[in-house]
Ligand code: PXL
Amino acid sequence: MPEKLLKCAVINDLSGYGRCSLTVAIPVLSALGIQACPVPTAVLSNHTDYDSYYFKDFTEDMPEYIGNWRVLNLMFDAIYTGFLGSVRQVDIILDFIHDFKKESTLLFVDPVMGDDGRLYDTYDLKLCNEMKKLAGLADIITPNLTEACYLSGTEYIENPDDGFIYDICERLADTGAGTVIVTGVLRGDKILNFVRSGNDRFYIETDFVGAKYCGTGDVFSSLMCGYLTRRVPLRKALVLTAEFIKTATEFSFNNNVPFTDGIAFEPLLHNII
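Coordinates for the sequence above, one chain, the form predicted in complex with the named molecule:
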């Protein structure tokens, strides 16, 4: 457990069903001993990969919500952003970063936008372009391959080789992002996470256990954000994260959890170290 009590502001949506966003970030950060402080970007009945959903954009309310945090003079060890509800939220978040990010605050941007080569229902190119502003300021970004392609203006291809992915990492680093992790690249029976950090270029691979669950990227980013907030070294954080996801995916698969429900991590939270 960390010696200092840590706090993370989590700017993400609240989806009532289908594990993702805040319903993942809050328990995972809590299990890592970090206080998760949510700023909702939208409220949904369930995530958008289901056939139908209720969606309430929270943009109008965010300035007043955050304004009160200003009055209280709150301070955070990390700011973690995920799913956005509208284009205007980017400016609201930029203001948030300006006011709440101190020298030592980790800015962790998961540029949630899409998967498997296509954008999520509520995203369009304008919102993707706005997301570039956030990504360019971040200490660390964790796009999947689809998101990395959109952010870097690269055409999405399936089964890219290492060179293709490291090129994208360079382009994203050129736009200002600190550490870049391209997450969840499937290759045969392995799943790879590619890292570009300073002079380091490496990937770690884990067994792919036969199922792709919605919201897995949110579990990945929440764990990474938590470990890095605790100042766990990058490679160690990545290995711990990938191992947890593998175990939780295997558990979910063996228990016939529907893919839309997301990985059933709750019975395994006590394993998080």
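What's the form predicted on its own like, now that we've got the form predicted in complex with the named molecule?
The following holds one chain only.
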């Protein structure tokens, strides 16, 4: 029999310049042999770490956009959510999940909320609470340390030990989240990704190359979503993802790619397996 062709609904913003969100997810998922079906939450000329940007909120258009997918009775092997800018958008996505998620559909939530101990300017506590509802439904969530702390109601600290991070993972699992991956924990010259999945507790570490690029988390989550949609075992998927991020970061740093442009992953997509 021919191989099943996989489809993933990707709910995120579209930035025309700067590697992040949909402009990362679509090529990465495509390289993994998965059809990426975008649901834009906003359209930007470039991401918000540049000095100026154009922004168009797509919230009011989303119900009609998604409604036509209902008319067509479309089906997806995975649903992958990224940045959501309002309570209304979270409610729309909760309805989307209710209508489109089947028992076999992977729900992958990257709760893009903040970094370095603080929330992004677009977030408030009401939106945080809505994001907790979404994360609690997910099969996989990939918060960074800041996001994991806010979602679990834990006070953020710098340089936490393993026990602190695994405790956060347990609190997030208690809300209903399946596998929890706390991403991008910097410890000395290493980057660690902590995992809680059922009874498994472990972390994967790779070298930190001394550069922090915008949108790296989007590459990480897109790769993980793709591998897990293809049913690659979790630990193997995490190792492959972390190594790709390291290689792409080194390539970008050595080629003087501006940090705001994001890691130059495109020349390396052929290495994805």
